[in-house]
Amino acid sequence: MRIAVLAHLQDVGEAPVREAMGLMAQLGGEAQTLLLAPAAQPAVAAMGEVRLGVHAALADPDPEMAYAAALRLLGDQAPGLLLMPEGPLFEMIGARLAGHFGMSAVRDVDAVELAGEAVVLRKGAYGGKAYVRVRATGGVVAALRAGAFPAAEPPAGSAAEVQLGELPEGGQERKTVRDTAGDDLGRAKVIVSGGRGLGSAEGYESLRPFARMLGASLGASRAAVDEGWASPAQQVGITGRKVAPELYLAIGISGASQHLSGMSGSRLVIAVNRDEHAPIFEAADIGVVADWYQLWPHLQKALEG
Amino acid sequence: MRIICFLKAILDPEAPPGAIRFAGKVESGEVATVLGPFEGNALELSVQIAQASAGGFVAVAMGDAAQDIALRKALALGAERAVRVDAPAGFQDPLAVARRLKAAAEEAGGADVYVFGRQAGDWDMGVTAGLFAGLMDLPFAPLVQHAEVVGANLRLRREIAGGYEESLRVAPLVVSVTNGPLTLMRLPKVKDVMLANRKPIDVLQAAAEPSLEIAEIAQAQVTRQGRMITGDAAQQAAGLAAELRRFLVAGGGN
Ligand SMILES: Cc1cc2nc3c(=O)[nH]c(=O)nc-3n(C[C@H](O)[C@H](O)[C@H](O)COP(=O)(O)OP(=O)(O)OC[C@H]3O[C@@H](n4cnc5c(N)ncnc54)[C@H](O)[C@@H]3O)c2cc1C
């Protein structure tokens, strides 16, 4: 089976990459990187042998540009199995171009082994409460969850450059913002999270001095941006930012399936939830079951004490 | 503008933990059949630009009966008209159903804008609104928060990594949309509903080959044994600075 990886080398960093290259030296065959960036920079240059499309304008791509590259740097003749990192070009692009070719498209994969003609790739299901192994047979675009496949050195080999020619604009007065709000939530050792049970936007402000005391960054639920206390770029879950921090507190969280998702990998998790049933406390290392406006003037005093 | 919303009715996505099983198969138990969230932000959306355009918008889903009352939602907000694309529950290839929803916007006379969910809280697929572009061979503007009607055009608010986009793109599109304040499904009014209720629902046939299928289902979910602190508000609080502090103590932090 022809295999190709697909990948911006801006928008996910290279270790993504290098675990889709991975898993593809793994299923052997035919196999082939293809990337896209705004200029032939040295990072492509460490990625080995790569079919490279290059253009200015995919510093920031707009997603009818994206489209169009990636179409050019595949031809008419789609992989049978393209491999993408899970992140914002296959968000764009990855199952548009699945329907392009008449190939089907699955993403979070962790696993994929291949079956003679088929391809068997895990996933997560229901807010991650299952998983499931699907069998794809007619040529898929799999997105691969970060950090799920050991990354590899690429081939010895330089890339060799696809002219691109013009791209389409896509849309007119287009303009992007950066929301720095969730910006080190990545990087955040310590995570604070508040949900819907907070009740109220200062409700939500109360945790800004808490989690200044442990230095922490903050997060929400999709209820809590929802409700407009919180910008998206908080949002942690499977819709969110996944976040792996050594410590995540969960404040008014009822602990959805949706919402462990994207912090499961913690490694020490604290939950304050009014009701004790609340599904979070079984995901969580510690838990207190308090109302946060009881809990919280104590708290403070005794941390500030 | 016309629109064509497509929707999802799902089994309760906050249902709490073991109270659906995956063992082979999914057991739903008593667990309800709601629409998914995401196709509420995406029907609010559609009520908006329907709106703000003086269009209109018809509802298509796909499965079966089970799928009406998500259908009913959409009506009591206003669709013209709802289609359901006949087939049995459970699974579907996703490139199957955005080929079989095809097939029923083309039956429904076409679009300016096709709007879908972002992510269908059972099987976290999370593709058929980009396949469906594929295949429609239209532009597509995933994760939207926010849409303006600009003549015959939208203004588009989209989320981007570590931030959002906006720009003006030209119909026909097909979009996805996320939530957001600004996508927080509407409530209709308890007559709207009651009407709804009235109202049919055409069915549709329409086939195609799936070239995916489920080959395993299993429980996924890891629960941490944990502990609690217990006491008063002033000794949880006490316990739980003293974990804190603990915490710190030994490197942890920002
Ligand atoms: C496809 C899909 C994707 C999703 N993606 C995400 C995602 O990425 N992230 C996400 O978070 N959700 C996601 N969800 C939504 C998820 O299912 C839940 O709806 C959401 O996580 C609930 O947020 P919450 O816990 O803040 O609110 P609620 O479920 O309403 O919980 C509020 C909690 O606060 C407690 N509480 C109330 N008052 C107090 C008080 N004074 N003190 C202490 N506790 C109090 C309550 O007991 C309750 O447990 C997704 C859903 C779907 C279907």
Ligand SMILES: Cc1cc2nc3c(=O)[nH]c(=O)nc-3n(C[C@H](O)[C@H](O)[C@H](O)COP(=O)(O)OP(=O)(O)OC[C@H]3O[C@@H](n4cnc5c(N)ncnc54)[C@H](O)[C@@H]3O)c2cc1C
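Note that the rigid core is defined as the largest set of C-alphas that superpose within 1.5 Å between two forms. Numbering follows the first chain given and starts at 1. These numbers come from a predicted model, not from an experiment. Compared with the form predicted alone:
- The Cα position of residue 68 differs by less than 2 Å between the two forms after fitting on the rigid core.
- Comparing the forms between the two forms on their rigid core, the Cα displacement of residue 270 reaches 2 Å or more.
- If you fit the rigid core between the two forms, you'll see the Cα of residue 27 move by less than 2 angstroms.
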Contents of the next structure:
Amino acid sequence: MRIAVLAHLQDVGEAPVREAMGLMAQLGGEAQTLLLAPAAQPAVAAMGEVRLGVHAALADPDPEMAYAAALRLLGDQAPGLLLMPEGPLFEMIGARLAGHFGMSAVRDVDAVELAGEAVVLRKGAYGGKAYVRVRATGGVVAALRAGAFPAAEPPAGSAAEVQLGELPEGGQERKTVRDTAGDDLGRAKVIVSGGRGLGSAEGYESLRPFARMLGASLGASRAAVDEGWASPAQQVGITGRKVAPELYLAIGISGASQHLSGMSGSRLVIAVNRDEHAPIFEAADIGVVADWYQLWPHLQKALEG
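Could you give the coordinates for the form predicted alone, as opposed to the form predicted in complex with the named molecule above?
Nothing else is written out below except the one chain.
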């Protein structure tokens, strides 16, 4: 079976793309890495054999441009399995590519198997409380959950550059709105997240110096966002961001299923909560039953000293 990874160049070097490449290598068969880029980037050859689709507008493409660019890069015949990191590119064009080629589109995938001409994918359901298996024939576009697969370190190869020519622009006026209140959690290696258990906006703000000392990004539960303590850009969960940091610290977060699903890709989870029965402890590698306000001065002294 032909298998390909499709991603935007801005994600190169980040874990989700290398995880998709690792899965591709594990599955075997004819494999290809396809990247969309605003300019030629010879350095991507360090990622192995890469086909690089180039157009200046791909620095910040609208859906029409991204879709047309992907079609030209893929060619007339799509692979039997097209892997994409979960994120903006899949959200813009994943389902549309699947429709164009008569394939299925499945997101939030955390396991993939080949069964003859079929592809069997596993994905979360009911807010992460259960898993379902989807058997797809006729090709599938799969969005991979961050942190679900080992990252690849491919040998050096070569980058075959493809000039994409003129790309269509969207038919409507387009505005880009960026929430600058939060960090890009999708790329963070360490995340400190706070929840309603912190008690107030001031309590949530006490996490900021702690995160700064760790070089961490600051996240939040939905409850903290609903209270107005944090920006929606900082929300981790099904209705927020799905993250896969090396270290995730959950402070004052009870552990609702929607939040647990969003942080499930974390390599190591440390939870601090006053309630020893909080569900977050079931997902934590290390659990500390403590009042954050009593614990924080000791942590601050240790980190400063």
